[in-house]
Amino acid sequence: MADEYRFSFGPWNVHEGADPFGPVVRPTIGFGKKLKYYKQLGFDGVQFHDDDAVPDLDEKSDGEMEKTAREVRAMLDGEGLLAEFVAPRLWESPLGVDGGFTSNDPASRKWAVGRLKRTATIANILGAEFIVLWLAREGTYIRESKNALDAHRHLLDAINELLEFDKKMQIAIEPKPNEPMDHAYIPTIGHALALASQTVDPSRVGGLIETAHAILAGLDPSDEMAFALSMGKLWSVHLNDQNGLKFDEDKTFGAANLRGAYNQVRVLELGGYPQSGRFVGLDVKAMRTQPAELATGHLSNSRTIFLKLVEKVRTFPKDVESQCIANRDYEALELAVIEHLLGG
């Protein structure tokens, strides 16, 4: 099973433990040292923001950007790692304070599209096949501050510009219903794939589904994944867990809702996801209480739980499932699932 699935995480998943209510609690670890963890923990893919690969990106010329990206590619090759994707990080720039692609300011929209094109250049150098669009500040704090019709058109225009700029690059839209914006545009995978269908090349626009983001929308992550898989549009997943409708917690996969995690794995199995060659991304955070020497357990634990659930999915008795479905005895089916998860 470990050979069938490929796993990735981002350098931000090994972090200092700061949150909005407190400072760092662990020392900073350099990017090069983080790369050493990947193979040790059983991971093959690295997720990138554009400025993870090229720090201070807006201050660099194209030549400087490409030089830095080539240096990072050499580091990846030296560790036997692959770049899964690169995502433009627009939400931390003053130019993106009102959204980048959907800003009321034409200059900010131009900057955002330019940054998207630079992200594609970085992705090509790193060997990543697609870009992820997490539309963090693409929304409003109050509805009346933007024309939502224009905002969605601006998003479509930005995606089309990238598709025309790079004829091979793919885009995976990662929806999120809230945080940091009060009212988010493109909050679900349905919105994302509807937008994809209107682009100049829908075949190159798909989706990335994160467990917590679906839960925060009051939806079931496995159903969101099934929707995208049924259309051949699930290009990555970010697995984690979530204690209800709170902030985006990024807990260890399966730690809060083991049956929900089981069903996410079941859907990936039903959809033949490992045969697609796509990565299983883990977007999880170490607990703030963890000392530095224990601050990678959330990653290895999530991978372990995932693989154990793959085994549970594959060993669930199909005859019991078929008989329960034929009898419409869903109480018996539910008990069989629970007993299987409990080892009974």
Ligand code: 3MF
Given for the second form:
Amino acid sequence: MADEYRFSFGPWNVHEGADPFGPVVRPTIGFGKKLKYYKQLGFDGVQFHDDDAVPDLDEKSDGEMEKTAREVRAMLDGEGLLAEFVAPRLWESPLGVDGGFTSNDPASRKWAVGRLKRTATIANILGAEFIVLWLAREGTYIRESKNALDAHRHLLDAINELLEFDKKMQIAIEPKPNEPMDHAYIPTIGHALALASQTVDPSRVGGLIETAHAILAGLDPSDEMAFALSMGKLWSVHLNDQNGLKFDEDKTFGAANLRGAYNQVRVLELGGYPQSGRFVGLDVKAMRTQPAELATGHLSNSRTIFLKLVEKVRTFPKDVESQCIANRDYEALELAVIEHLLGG
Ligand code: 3MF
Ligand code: MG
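Now that the form predicted on its own has been shown, please provide the structure of the form predicted together with the named molecule.
Following is the full complex, with the preceding chain placed first.
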């Protein structure tokens, strides 16, 4: 099983523990050292923000950007790692304070589309086949601050501009309903794929589904994944867990809702996800309480739990399942699932 699935994470998943209410609690680990962790923890793919690959991107010329990206590519090759995707990080710049693509300020919108194109260039150099668009600040704190119709048109225009700029690059939209904004545009995979269908090349626009984001939208992550899988549009996942409607916790996969995690693995198996060659991304965060020397367990534990759940899915008695379904006895089916998960 471990060799059927490929796993990835981003450098931001090994982090110093700062949160909105307190500073860092662990020392910073350099990118080169983080790369060494990947294979040790059982991972083959690296997810990037554009400025994870090229720090201070806005201050760099195209030539400087490409040189840095080539150096990162050499580091990846040296470690035997693959770049899965690159995502433009628009939410940290003052220019993106009110969003990039949907900002009311035309200068911000222009900058955001420019960053999207630069992200494609970086992705090509790193060998990543797609860009991820997490639309962090593309939303509002108060409804009256933007014209939502214009905002959606601006999003479509930005994606089209990228598809025209780079005729091969693909885009996976990572929907999230809120945080950092009160409400974000494109809150679910349904919105993302509807937007995709309106672009100049729908075949190059798909989705990445994060467990916590779906739960924050009040939806079942496994159904969100199944929806995308049924259309051949699940291009990556950010598996993690989330204990109800609160801030985006990025907990270890399966740690809050083991049965929910089982069902996510079940639809990935039903949808032939491992055969697609796509990565299982784990967008998990270590608890702030975790000592520095123990701050990667959330990644290896998430992978271990995932693989144990693959085994649970594959060993669930199919005859019991079909008998319960034939009898329409979902009470019995439920007990069988719970007993199977409990190992009894
Ligand atoms: C925010 C996220 C992000 C995105 C990442 C790539 C920090 O809730 O999940 O992770 O996944 O920026 O798009
Ligand atoms: Mg994510």
